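A lone chain, given as structure tokens: the form predicted alone.
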Amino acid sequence: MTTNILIIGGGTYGINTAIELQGRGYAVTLLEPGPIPHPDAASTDISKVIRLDYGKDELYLQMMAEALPLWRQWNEELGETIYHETGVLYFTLDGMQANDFEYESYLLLQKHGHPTERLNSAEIRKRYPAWNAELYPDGYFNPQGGWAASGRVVTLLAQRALQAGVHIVQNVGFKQLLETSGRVTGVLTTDDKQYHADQVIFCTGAWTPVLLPHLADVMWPTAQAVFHFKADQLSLYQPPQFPVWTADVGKTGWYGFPAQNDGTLKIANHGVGWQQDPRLPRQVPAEAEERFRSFLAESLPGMAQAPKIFERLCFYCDTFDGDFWIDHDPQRPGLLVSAGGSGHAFKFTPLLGRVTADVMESKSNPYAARFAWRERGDLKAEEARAAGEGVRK
């Protein structure tokens, strides 16, 4: 008899845990909120970052190097170039040292065999002529890497899904647990449906702590400012001159990417953010554009009067320590939660389904443990933040 999946939620989680699953035989279906990709979820976005570099965490490491040559196959078998390999920048205010980030991302790059190579101010101010040399004179180059078409690889992702025979009910929101005998089998939707299943698999990302209430301490939604500029002189802001980049990214969250060919230049911070509902309403706050300015003023001296034309707010799924959260409910047998993004999930897409679908299975899995169900133990909620906030850069 064919087991039958419930996955809730359609974004970077819910697509690539429903195309594995179909793949391994069993009867998929998945619900999602609004249409696919939703508007309002972290991936539907005209760009992420892809890249192998994460400090002294050799396991994230390890599974982007495992993640990277499928997102250049992805190329191949979609038909279209949804990866760009551009390279990625690290710059620094102070010059790499021991501890930070960039430092500690270089030499664990070079102890892997992964080709890097060291910037001096005079090396910025020669091939990446939009930066401010001065203020930047440190860092390094990694020419692995580069940034996806996230909102366009979840449409063509869940194309594939639909080819591969998963069932797709759109414009469902969840409501409630279905349960017998103390198991979960199945949930109830907004519609008043009752979709029943061997296994539901929740993939819902910054809701995840809103739908799943007994969550909320260990994880919890995040939104992160996001900005479009126009850039007028194209040759300076697209690559070679002009590649995905950080700005001392470990200290100040500053990270952005190339120029699009219609002008349009992408800038976030990875920071603190605000914690807020990702159901009310989504605003920037008025102060948040002023910031971005002041970073242009400073870093990109040529961008510092271009023209907003687009703002959102980006929701993250922080955990407390900001690992990914895969695993079984050890209180609810038949629900599985695949969520935690942290804001540093997507480059992972590729392996995503693959892990949820060996945890769900119980099979051995390297990077499976890291994101098991655990407690936050002593750790107040602002540790637990400053705590995720160092693995998450």
Ligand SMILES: Cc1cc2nc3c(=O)[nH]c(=O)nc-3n(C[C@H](O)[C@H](O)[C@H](O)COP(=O)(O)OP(=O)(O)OC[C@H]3O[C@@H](n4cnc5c(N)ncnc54)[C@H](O)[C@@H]3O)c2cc1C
Contents of the next structure:
Amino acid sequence: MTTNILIIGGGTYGINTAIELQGRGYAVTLLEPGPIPHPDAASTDISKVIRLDYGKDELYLQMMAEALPLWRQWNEELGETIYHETGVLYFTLDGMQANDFEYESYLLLQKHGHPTERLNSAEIRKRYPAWNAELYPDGYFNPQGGWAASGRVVTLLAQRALQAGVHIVQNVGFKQLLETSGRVTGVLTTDDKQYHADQVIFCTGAWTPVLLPHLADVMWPTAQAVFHFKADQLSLYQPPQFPVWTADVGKTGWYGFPAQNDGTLKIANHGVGWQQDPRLPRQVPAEAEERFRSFLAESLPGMAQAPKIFERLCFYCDTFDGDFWIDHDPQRPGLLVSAGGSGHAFKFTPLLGRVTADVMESKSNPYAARFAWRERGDLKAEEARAAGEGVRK
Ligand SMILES: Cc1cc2nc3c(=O)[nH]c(=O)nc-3n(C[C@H](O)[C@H](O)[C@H](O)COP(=O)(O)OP(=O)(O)OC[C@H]3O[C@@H](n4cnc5c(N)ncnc54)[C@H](O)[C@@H]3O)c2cc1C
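Switch over from the form predicted alone to the form predicted in complex with the ligand, please.
Below is the whole assembly, all chains and molecules, this chain first.
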């Protein structure tokens, strides 16, 4: 008798979990309240950073070392280049120091035999002329990593899910859990229909703590601003002179991408952000552009006056410790939550479905323990992170 699985949410977690479980012989239905990819979804964007660099955190480095070859393979399998291996730059304002994100990443990469190229201002000036090298005395280049066309990836994987037999229902969203004698047996949807299943899996990203309020103490939606500016001298803002970059990201949050062939240059900040309900109208705070432009004026002077061509608020599903959340709900049998991307999950797209499926089947998985259901722990560390002192993952 085939087991029925109901997945709520068609972002990268949902689509990849659907493909994996359908492949393991389950009958999978996926509900998404809009088109796939949904314009408001975090997974929907022109680019996301793919990096091995995770400070002292060995688990994410190992996980990325497993995912990276899969990204390269997808370029073959999916018939187009969705992963661009430009390498990633890590600049620092005060030199690389112990306990800093950049220095610890550099050491861990070397410990695991991954190539790195240390950089000083002279090197930066010569190899990356768009940058104000005076500002950045130290850093390194990681030739592995780059960016993925995230929205396009979700589109192609949704096609793959359909071909695999996943039943995708678009323009229908979750409204309420259906429970029978303490077990979650399905959901009521926004068009007042009932969907029943043996297992319900929530992959609703930043919407998760608002749709399942009992999670609001351990995860919350955080809005982040994203800007696109128009670069005119393409060669100066494209690889090899301009790969994916981070500018003392451990302390400042600044990171960005090479210009696309139409001149679109995306910049974002992996910082504190704003707590906001993702269902409400989205308005980028007025002061954000000024902050982005003062960063440009200092670090990328040639872009300081560049025309703004797009801005957006995009939402993280932030967990209290920055780790993903993939586990059965201990109080609600029949419900599994796979979310908590905390602003850094897209790069693990090739593995997210497998981790979620292993957890559902209680199969051993090298990463799952870190993402298990957990209590809030070290509040001090949380307060530091909330104040932007702690390094985001
Ligand atoms: C600004 C920004 C920059 C980022 N940059 C990077 C990066 O460079 N590298 C990286 O690795 N990661 C990055 N991330 C993180 C990454 O994008 C996310 O961790 C990942 O995409 C989350 O995927 P998801 O499937 O959980 O959520 P989403 O992609 O948001 O999907 C959730 C889905 O749930 C649906 N949904 C909402 N309400 C309902 C409902 N009622 N019923 C059913 N479905 C519903 C939504 O429509 C949506 O399609 C970034 C995120 C943001 C916001």
